[in-house]
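So this first bit is one chain, no partners, the form predicted on its own, shown in C-alpha cells.
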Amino acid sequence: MLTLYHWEPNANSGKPMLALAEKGVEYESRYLDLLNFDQHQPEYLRINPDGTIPALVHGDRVLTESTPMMEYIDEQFDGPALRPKDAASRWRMRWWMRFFDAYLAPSLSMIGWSVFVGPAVRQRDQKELAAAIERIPLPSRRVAWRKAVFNEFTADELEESRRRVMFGIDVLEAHLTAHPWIAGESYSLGDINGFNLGYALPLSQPQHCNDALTPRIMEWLRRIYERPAARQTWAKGRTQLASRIGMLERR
C-alpha cells in the first residue's frame, strides 16, 4: 500500500506527485488543505508529528521531506529512471536540487505568500487564524506561518527575496542555454524539482521571466508541462494555485 498525503501539485507536494506519475506508480491520494491547516489536525499528526506535507506512507515507512522522497520513489519502484547514470550528471542534478531548495524556494515562498496566498488567508477570522498558528507543532514553522499570514515580512526581507529570485532566473537561463535539462542531457528529478518551484515564474515575475528575456526557461517549462505525467498530476489540483499552470499552454 502506498499513500501520499499532499496539498496542491506545486512546490513541495508536487514533487513526489510528479515523480510517481513519471514512474507510472499508482498511489492512494490523501488531499490536505494546507490553507485550512489540515496538516495540523490530530489525524494527520499521528502520521507526521511535525505537521509538514507531503508525507509518503509505504508499508510501515513514513517518509517526509519532498526532495529525498523523490529519490526514494525513483529507486524503490519500477519505471523510467529519473536519475542520470553517470556521476557528473548526477552531481549536477543534486547541485541544482540543493540550489532550488535552499536558495530559491524560501524566497519564492515569501513572495508567493505576500502576493498570492496571504491576502486570501487573511480574509478569515483573525482570532481563529492566530489559534490555528499556535497549534503548529514546530516552533520554526509557527514563526514562518505567523509572518506569512499576518504580512509581517520586512521591506528588507522582501527585497532580498526579490534579489535572490532575479539571480536564480539569470543562472537558470544560462544553464538551460548550455543544457536541455537540469542534469544535462536527460530529464531527471532535478527538472521535477525545479518545475514545481518555478512553473509560476512567468506569472509572479512577468517582467523578468518571459519569452523575450528568458526563452530557454519558458521552453523548458513548456516541455515539462507537455509531458503526460505533468498533465495528469496538475489535473489533481483543486484551487486556482494549480490552474496557474495554464499560462504555459502554447499560443
Given for the second form:
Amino acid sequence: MLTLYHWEPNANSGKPMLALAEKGVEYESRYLDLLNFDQHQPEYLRINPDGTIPALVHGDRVLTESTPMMEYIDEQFDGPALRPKDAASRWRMRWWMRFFDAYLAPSLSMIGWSVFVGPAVRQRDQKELAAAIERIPLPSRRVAWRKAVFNEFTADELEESRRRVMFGIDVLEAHLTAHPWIAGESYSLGDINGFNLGYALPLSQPQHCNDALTPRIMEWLRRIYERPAARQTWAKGRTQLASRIGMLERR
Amino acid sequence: MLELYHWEPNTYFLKPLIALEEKEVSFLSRWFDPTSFEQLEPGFPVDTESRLQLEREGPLLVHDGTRVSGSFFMLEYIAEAFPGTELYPGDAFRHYRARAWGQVLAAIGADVSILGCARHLRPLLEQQDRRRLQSQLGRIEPVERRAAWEALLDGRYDARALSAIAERLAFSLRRIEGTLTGSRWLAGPDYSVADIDAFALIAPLPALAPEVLNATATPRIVEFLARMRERPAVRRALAYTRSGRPQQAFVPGAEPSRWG
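Same protein, different condition: the form predicted on its own was shown, now please give the form predicted together with the partner chain.
Starting with the chain above, the whole complex follows.
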C-alpha cells in the first residue's frame, strides 16, 4: 500500500508526484490544502508529527523529506531509472538538487509567499490565523508562516531573494548550456526537482527567464513539460498555481 | 588518481577523511589553509560547483579529473565509487534515512559553524590588519561566500544571536538523541555515511555548546561520539591534524535558513 499526502504539483509536493508518475507507480493520493492548514490538523500530524508536506507512506514506512523521498522511489520501485549509473553523474545530480533546495527554493518561495500565500490566507480572521500558526509543530516553520501571513519579510530580505533568483537563473542557464540535463547526459531526479521549482519561472520572472535571455532553460522546461508523466502529474492540480504550467506549450 | 584538498580534520573537512580511511583507499592529501585564503590562489582546482560552494568553505575531492564538492555528496560519492567497507548498508528505506539525516545535519552544520567561527575564527580575523583582510575578502566570489566571512566582523553574531543558535541546536540534538536511544547508529542497525556526517559536525559541540550537548542532556550522543572515536578509521582521520586542536579549526560553513 502506497499513499502520498501532498498539495499541488508544485515545489516539494510535486517532486514525489512526478517521480512516481515517471516510474509508473500507482498510489493513493491524499490532497491536503496547504492554505487551509490541513497539514497541521491532528489526523495528519499522526502521519507526520512535523506537519510538513509531502509525506509518503509505504506499508509501515513513513518518508517526509521530499528530495531523499525521490531517491527512495527510484530505488524501491521498478520502472525507468531516474538516477544515472555512474557515481560522478549521481554526484552532479545531488549537488544540483541541493542548489535548488537550499539556494534557489528559499528565495523563490520567499517571493512566492509574499505575493501569493500571504495575501491568500491574510483575508481570514486574525485570531484564528494566530491560533493556526501556534499549532505548527516545527519552530522554524512557525517562524516562516508568521512571516508570510503577517507580511514580515523586510525589503532587504525580498531584494536579496530577487538577486539570488536572477543569479540562480544565470547559473542554471550556463549549466544547461554545458549539459542537456541536470545530471549530465540523461533525465534524472535532478530535472524533476528543478522542474518543480522552476516551471513557472517564465511567468514569475518574465524579464529574466525568457526565450531571448535563457533559451536553454526554456527548452529544458518544455522538454520536461512534454513528458507524459508531467502532463499526468500537473493534471492533478486544483488551483491556478498548477495551471501556470500551460505557458510552456510550444506556440 | 585521487586527491583530497582539505584542512584540519574538523566538520566538513573531516567527513571525506573518515570515509576514505574507512574504505582504505589511498589518496594524495592536498593540505590547504582556508584562513590564509589558499583556496583562492591560482592552481587551486575550481569549477562551477566548487566556486559556488554551498558550504562556503570545504574540502574538494578530485578523482581522475572529476571534481567533487559538497561534503555530504562527497560521502555518497566515496560510498558508491570505491570498493571496501560498505558505507551505505541496507535497503532503500535505510538509504532514505541516511539521506534524510543528511538534510537535518546540513542545518546543524550551519549552526555549528557559526558557533565555532564566533569562538575561534573571529578572534584570529580581528587580529589581522583590517585593510589587508578586506582586500582578501574582496576577492571571494560569489558574494554570499564573501558575506559569510564579513558577517563575522559586522557584529551580527552577538551573545543573543549565538544563544538563539544554541537553542535551535538543542531542538535538533533531541532528535538525534531520540534515534540513538533505540539504535547504535543513525540510519539503522549498521554504521553508515549518516554516522560519519553526524560525528564530523557535532563532535566540536561538547566544547562549543556544553549546555546543549552533555552527559545529562544527551547521554546517547555522548556515547555515540565515544563509539565513533574508537573506530580505527576515525582515529586515522583525526591524526591528519597539524595544530593538535582540530576541533578549534573553523571557517564559514553553510548558510542557516534565510527564513529565520
